[in-house]
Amino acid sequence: MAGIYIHYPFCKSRCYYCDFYSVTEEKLSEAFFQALLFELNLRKSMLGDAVIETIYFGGGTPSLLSAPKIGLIIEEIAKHFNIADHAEITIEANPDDVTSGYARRLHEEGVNRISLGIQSFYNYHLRLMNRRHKVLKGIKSIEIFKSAGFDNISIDLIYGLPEFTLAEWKKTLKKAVNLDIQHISAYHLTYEDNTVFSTLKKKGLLKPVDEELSYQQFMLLSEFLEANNFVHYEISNFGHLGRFSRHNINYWKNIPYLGLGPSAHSFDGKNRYWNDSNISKYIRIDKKIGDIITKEELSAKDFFNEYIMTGLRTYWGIDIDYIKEHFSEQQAISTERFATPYIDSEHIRKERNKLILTKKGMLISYKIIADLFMS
């Protein structure tokens, strides 16, 4: 099995908390989408045989892309490869772009995912983040996505925001999940470097919330919505049974997958590769020699970090028989042992041979996962 991603790098505005590639130049649109078909065609070979379980249309604002082009990509991807027959198609949109006419016309062309990024339900907030659209809008575009036969909707939320309360936080999950939604992701915000946010906490004019209320929300995050019938089962996401985000799996599973696109990355089994950041050679990929992507052959090392770092954030954990089967005994030995004070602070359960981290243990993640790494 594997995965096709493709990057849309265009939008309308730049949210100031986001870091993905991203341009403004809407004008270079149409190139884009002839250099896509191109790349997919270049890159046809890279999977193999593999059967494409999910498709992903991220960015970027892929809902800027019209739905008949939305199908034509399909299509192309069909001539190159063998897709299942219930294939996880996903596009993420912004409520704003969304329209009646529009969500049928996706539904048409086989599009069966929907990723909203609704971010907040206070103007307020969305304002702060320089979003588009507005509370009603975003509540509107989900039920718009109903009525075109959608029964697979996450939504994208953001909690950690400065001076965002705890009452605030909990308001935002009760309307979230009133709204009947199979998934959500929530996300804590961080100040990526090259943002509009980075820029202003630097200066003192966003203050960071402290420790403590970030642990609280992150609590109520989780215990309000397994509550509601939402399992954990990442970090950031959440889904009903039968619900959670195939595509996103298969990157924890490291299973391989084709990223199409400036700055999108792929995995064939064996070796990393990523495109150049940058929409201008983006576009003359069919017309310059050599490529514009970068290749890295993974080490036994790299596998096994990759291994802890992926296993970790997810409520599967990572296996103890299955690092001495894929790596070594020694290996095995070595990481229950960095596990073993986790697990007398109750920041790491251990199921049989299982390792997985509790939600105190999700709070400091990457410092247990930086302790596990191969050194």
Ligand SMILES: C[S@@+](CC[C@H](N)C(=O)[O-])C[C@H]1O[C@@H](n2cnc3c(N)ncnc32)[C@H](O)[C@@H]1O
The other form holds:
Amino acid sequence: MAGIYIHYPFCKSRCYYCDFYSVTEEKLSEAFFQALLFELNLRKSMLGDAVIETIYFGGGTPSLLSAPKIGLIIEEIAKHFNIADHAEITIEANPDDVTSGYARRLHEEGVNRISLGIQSFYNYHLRLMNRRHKVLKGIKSIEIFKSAGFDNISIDLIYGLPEFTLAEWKKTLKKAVNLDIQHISAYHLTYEDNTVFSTLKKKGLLKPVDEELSYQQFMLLSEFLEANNFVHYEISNFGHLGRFSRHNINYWKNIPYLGLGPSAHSFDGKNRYWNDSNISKYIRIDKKIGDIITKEELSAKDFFNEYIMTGLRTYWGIDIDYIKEHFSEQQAISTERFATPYIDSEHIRKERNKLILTKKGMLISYKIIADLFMS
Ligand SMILES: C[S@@+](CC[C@H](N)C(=O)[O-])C[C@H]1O[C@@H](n2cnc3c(N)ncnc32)[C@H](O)[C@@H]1O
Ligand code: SF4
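Since the one above is the form predicted on its own, can you give the form predicted in complex with the named molecule too?
Entire complex below, previous chain first.
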């Protein structure tokens, strides 16, 4: 079992909060496409004869790629790999790019899951973030995908935006639920270095929401969606049963994946690889592949810390027996010891041999995860 991730590194314009790798020079798109096919051919052996369970087109804005090109990439993958019959094939889409023709054709090409960058149902937010689309187009694009036959649609939302009230957030969540979609990824705004938002924050022109409001928005998010048939299965992810993101779950389960395109990461079961975030270098990939890829062999400590980090973010938690079996008895004992104060303060819930973050714990997940890491 394995996954394939494709990073499409172009956006029409850059959103002011985002530090994902992408450039706006779309004229390089054709050269990128050729380089991508080249990289796939060059690196396919990394996954051996594993069956491909998930394919994920992320970015950047992969919905800027034409549907036939998406189809060609899937076809090329199918030439080299056995794609599972029920494989999950996702594309991240910007509402502004969505037309009925595009949606229908994506469906015909085998894409069966959509992740739409809705972000907000308020136009003043969308303008503040420098999003391309408006609220109505966001809603319309969901309808378009549904009419084209998609029954696995996820939307991205951002909360904790400056001046965002709890009442506005509640209206946003109600709207999201009424759209009858299967999955919601909701992220608290983070001020990433080298973004317009972080510059504005430093200049005092954007004021982050206070901690109390962040806490209230997170609680409302989790409780409201849980009351409306969504399972809160990861800190930022909510899905109907059977509609969780299989691609992301496989990352968390250490299932190998091949990441193609600039800034993409890969994992072969033992080593982690990451591609340079540099489109100019990438389109010259045929010259020297080694120039764009960094490899790191994971140590037992890396595997353990990764297990803690991904496990604690999910509602499956971490398993003390698993730690005993895959790491050591001593490690299991010390993990429980470090978790005890958090169990007492109700940040962690202990269920038999499992340690699971409570909602209160999710809010300080970074601190708890760091405390449980192997140093
Ligand atoms: C690669 S982008 C999504 C795809 C597509 N490019 C789009 O924007 O429509 C992944 C998601 O991460 C979230 N995100 C990115 N930067 C963020 C930040 N600084 N704070 C909170 N959420 C962020 C946004 O919700 C975004 O849709
Ligand atoms: S959020 Fe999406 S569209 Fe906006 S800059 Fe980031 S990758 Fe591009």
